[in-house]
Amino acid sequence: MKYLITLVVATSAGFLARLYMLRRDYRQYPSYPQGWAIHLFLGFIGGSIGAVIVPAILEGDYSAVSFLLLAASQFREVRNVERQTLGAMEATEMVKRGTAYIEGIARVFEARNYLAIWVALSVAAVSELLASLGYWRVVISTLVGALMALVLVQLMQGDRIDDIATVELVEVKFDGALAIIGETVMMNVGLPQSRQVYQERGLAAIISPNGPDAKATLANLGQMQAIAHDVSSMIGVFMDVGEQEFIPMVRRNPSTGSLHVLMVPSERDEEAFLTAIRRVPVLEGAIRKPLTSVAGKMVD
């Protein structure tokens, strides 16, 4: 009973932090309510681990601390579960996510459980440091937990395409059956009726990298697939199963390093199309920084 207040407040803070970090947006994952139940329970476990560490250290029970850290390491299995789940769902996607995107999502879900532990740990530490203040320590430690959650979530925010490149709308042109954007041949559209659909409803854009680092990042195949998937998820795609000619295309211009996007959205809204591309996240596994190397600086 000595540490009851600390345990309750810290565990609750870790759980609420995980709830705050839980999102269900255009990606439609995690599902509601089953997916939420799984992740919230894991957040509760993470909060409990973070809350118990401080009392265990104060009591000098270092074996318990080692056990708790071992238990926390089991959150690595969360990544495997998410990877397998999303991989199984991939066959149902009209436009595939790609393995790089799936791995990125799995990493995020694993990391957010660790963040719940950090929030609970910080709340527990503040609560015990201010134990002499009575119930004021609950108020102060709660504020510390809220601030910690906000800071950690902000630090977890990665770049979007708009942060590393400029996106501009371009016209879709045809040279016979070849669909062309700028100087890049995108695909062969053999059927006349399909070419008419592209001319009437198709949209195209060029993503120009802001520098060598961005150029190397956009060259990642997983990042290119993520752009096609996310844009399709946000604004919809005009296609049915088996209609290969309407699958969104993302191709790279080797000369400039720019990406060329071609798709037929469900509704032809140019501004929504550009906004969707700009808001695609930059995958953690796709980030490249050649300018940090001697050779990269020489080439630049």
Given for the second form:
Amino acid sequence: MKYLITLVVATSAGFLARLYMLRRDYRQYPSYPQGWAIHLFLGFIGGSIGAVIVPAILEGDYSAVSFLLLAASQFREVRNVERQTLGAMEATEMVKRGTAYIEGIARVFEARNYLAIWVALSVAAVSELLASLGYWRVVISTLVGALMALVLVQLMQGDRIDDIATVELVEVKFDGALAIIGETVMMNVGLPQSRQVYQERGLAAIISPNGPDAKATLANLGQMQAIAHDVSSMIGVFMDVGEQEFIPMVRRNPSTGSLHVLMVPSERDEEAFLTAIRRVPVLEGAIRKPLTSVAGKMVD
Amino acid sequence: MDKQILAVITVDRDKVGGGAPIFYAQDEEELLDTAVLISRIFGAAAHDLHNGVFVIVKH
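I have the form predicted on its own already, so could you send the form predicted together with the partner chain?
After this comes the whole thing, all chains and molecules, with the earlier chain placed first.
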């Protein structure tokens, strides 16, 4: 088994890269052991595919290479599985994730398996290139794998709301039954006791986009729902099933393009509220760049 | 259907009519009480129309 070292090192590198990426997203996904087991095993499969490709090429066994690439395409299925799982759990969420957010998460999970394959592939390639160095190649290829994983994860890092907009706290005001933030009417809160809850515990913020691109991105309904979901999953909501007036609201001010968020968190902590909004990821599917078009530039 | 009026509560009989169930209240106090109870029963939101009429809407 002259490729044993390469196979073991590269497969473990792919597996560990998947583990490293899994540790970074506990917030998007509740960390349940079964989910971990599924994704780690898929990472292991990805790692071994990446690891085996290099020896297969060196041996000139191109049909094996084609089969391995075919196997890699099976990871598409991961996206479907994630979509179905999250879609099925949607009914149990107090504040819905929304389909756009689910798509985003599913895509990330699929992509991470490909990253694991890339890491394993690069480790295997380095290990085979340096085969004359003896055991030093293990050290060097491990370093290359770690570097590769760090760089890829960094490249895959999406923006957060903080990167495209400024978030400020504003006061919740009432005009009769109408809850008003800034100039925008958010909702009609009919019951005086509910209005009192809003006045005592409610928090509101305005998210102002930094430019036309950010404005177009924030206008996406999926992005608005993702903000409502993520903020309430980070700082909690003060509501029970069926208390519709306390569902977190995200509304858009058509004249400025800014988003207005109104909610009653379980603990009234202004800084935590603002931080939660700033840390909401910008959904890949929501990103718009009108400034790259001729017409968009003319409007600006 | 996306949104639906489940009930109408009012102190003024002349202001309401139509298909949804209508509850008449004697005064403002009873109006609010009834609005709270019905909105909790349906798990729906109570909206104040500012003219002595409340509607219970399922969103």
